[in-house]
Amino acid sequence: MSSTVESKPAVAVRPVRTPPRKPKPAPGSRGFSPLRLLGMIFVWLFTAVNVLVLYWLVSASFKTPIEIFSKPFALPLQWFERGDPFRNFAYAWNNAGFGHAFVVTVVLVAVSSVVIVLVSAPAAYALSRLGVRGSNGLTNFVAIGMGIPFQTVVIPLFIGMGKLGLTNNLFGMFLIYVALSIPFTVFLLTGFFKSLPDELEEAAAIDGASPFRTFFAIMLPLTRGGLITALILNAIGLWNETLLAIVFLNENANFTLARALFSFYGAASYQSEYGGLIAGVAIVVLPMLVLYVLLARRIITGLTLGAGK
């Protein structure tokens, strides 16, 4: 009697999949880290010192000279009791010529910042997107311009501007502001243009768009965040600029706020009007501080986007 052995079909054995390895946590993100604790202490200490200095500046601008030195961190009292809390600001505004200087500064900074961005945006686009021969070398050359302290070129710049008759001249200050701010702005905007995908230019070329039209109609609107960031950073830097204004401006009619404050320092110190002097500092500092606080998120986002791609 023959026995037949039935063969069973082979069952495929699936390989056991190993779970993916969990990524290692960032250093200092788990558990106690002395370095992280030290960094947090330093950051909060730095922040506290800056807040304390800001509080002292604002409170001292409402105080009498006696209160400034005897009660530096107390709340202002005497000018409020006399019913004239803004006396120091009125003194600084009227005696330092801040009214005219404020208008000059606003116009000069606004026009200079806009022109800087208008000049730097096409330059950054050409260096980063058009494949210009030697563009990498030119970009590095522009970056070198950021590393040269402008204090080292003040004397030759003053001699050259003097020969052209542009010293003590707002148009000369405008040219200096634009020329010295272009390297940083070009370098900043180059990162934004490099972050844009190449497919946009390819699609525009297929549709028959010229590089000029591609830049203005497609690329420039997409870098709006970078343009606004560059505009704000230039405005803040030029608003607070002092050295060039001291060197190139010597008439009250052309003074910027920083230059007017420098001239006001001598007179206020001689008359012991320290409250008015500190109020003048507050008039110069607070507008840009408020602007930065309002637009800090946009500035940080713009810088991160341009540096991260």
Given for the second form:
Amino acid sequence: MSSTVESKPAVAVRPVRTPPRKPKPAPGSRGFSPLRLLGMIFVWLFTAVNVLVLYWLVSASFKTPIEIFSKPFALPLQWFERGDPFRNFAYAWNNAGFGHAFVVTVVLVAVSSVVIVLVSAPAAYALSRLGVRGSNGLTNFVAIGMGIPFQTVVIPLFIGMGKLGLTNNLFGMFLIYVALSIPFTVFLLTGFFKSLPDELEEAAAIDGASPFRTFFAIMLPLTRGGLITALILNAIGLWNETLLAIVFLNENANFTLARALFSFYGAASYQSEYGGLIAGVAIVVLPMLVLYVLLARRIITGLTLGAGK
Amino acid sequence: MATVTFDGTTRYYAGNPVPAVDGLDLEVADGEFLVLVGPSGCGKSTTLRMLAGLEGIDDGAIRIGDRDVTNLPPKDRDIAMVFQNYALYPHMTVADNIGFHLKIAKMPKAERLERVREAAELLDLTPYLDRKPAKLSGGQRQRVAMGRAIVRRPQVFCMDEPLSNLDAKLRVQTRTQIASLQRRLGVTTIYVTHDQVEAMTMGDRVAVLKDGLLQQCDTPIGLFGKPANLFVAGFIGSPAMNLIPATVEGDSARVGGRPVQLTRDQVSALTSPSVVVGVRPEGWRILSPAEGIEATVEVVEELGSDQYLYCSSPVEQIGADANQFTVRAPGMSPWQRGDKLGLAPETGAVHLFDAETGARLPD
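If the one shown is the form predicted alone, what is the structure of the form predicted together with its partner chain?
Whole complex next, starting from this chain.
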């Protein structure tokens, strides 16, 4: 067919082109649709409300009670004028016992989260990959644990822990946190282990690795994303956990941040120290918010990675 | 180095009463390159996985050398395997991937690194030893998978379609590399593929499987020149052999009105008067329509060096493309769609099969 092709110079010269500012989207993907508009409105409304609440929380934590009630959405002024902008935070920190509670919470949350993952990862591996008879049923049984609201078991749990002498006890709290978080974590991690190809295990078996070694040297490093996701989600959940802490802890020395905040709420609202109270809330909430913002990408990829493919 | 013996090896899968591999008897010589080939679901991968110890063996035995490995776990069989998707450990560097077995075997570090370096050199992987598999091209990954097998110096290599994830050009190149590497190392190799070109070009011998049953195991030439039955005749060779059913009267069968002579042995070996006459595309002589089986050119496939003519004809064939004759002509021949021609088999190019049993008739 060479005769029909036009003769060209030996070296093709690429003509000068200006690339578009933005590559054109696929046809039909950018058209207007009422559903799309509705979705956009909803998403932006949702975002706006949340940003507003966050703004209100942060700004109010710098305000005097008068400012909070008279100008709820204005920028804080009075404490700045008096040259003591962090007065509310100082008040909350000193009066609520946050210093001690902070240490207790960090240790409790860190130890619990790590132990949860340490227990759940081998369990999830065994359930999803060892092909043990009845492992599907067992996985479902574990998953049912997610469906039981823990509020419904608080009273029997309290009675049981009381008989063991583990109420008002941080070790008891740790046990409860670990036990209640295992179903979700196991379920999350089974998704990860299932997504790994079988051939890796087979290759490891041919290479001579024991099942134990296969798990620790091959499978566990590959689910690192999932493990980190599980760790972060548990840490955030436990950090914010209030109800169980209120039920099980009743001594200042054992208070977690959320529990201390609850006591502080009573005292501060009695003294009309609303600025201090909100600063207390901010102290509890902001560290997790910062953690989440820093790790959001990781968490989201982790969650979807386990689900798809 | 060792022989591999399959002795009535049988494998069932749960929920299926038909075995995936049924009583396989096969002897692989020391240092031989044996290719297992067949359509998908024929049991070739299962056979390899049984040898590797990744599948149980329900009946029969497998021996490597004199050792019965039927019930040994994979790590005690002294084999190495190359997987279709390579199964490289994504979180380890190329060096760690290649050396993982040696590390588990507790080989001293200096010796281990030396062995890894040697293997890497053999496969041109030295510049990539510190990279993770994700940073490698498909061909490089494939070579890492080979390196992981070579470094162990095993008695047997098991290869499960190791080239099917490469693009066509690289596949041809790697095919030659693997074959020459195997000859150089002299390690007994069992190689699974569904690609008959790979099977024919790489193997010392080729075993054709269908529905879990071994159809024929022979050298590529033997397989091509004397297919043992109808299945092998249709499966080996591309384009496939023309298979024409006919009825024997006296000592000849009539194909498109033309007689095909049978020997006395062939006639007496027949279980019924039905016979299948097989002629490969290159086994036809192209004559004028009056002189042979009448055919009309439908499609001309020009490959440059050869030309394949796909012709319609009133004569029935067996297989999916009934009535279609495939004929090879010299490249750049003047044939065009609609041309009429007559076909006659070259002397010696006729394969005869019993239509009832499918078995080849004696030559």
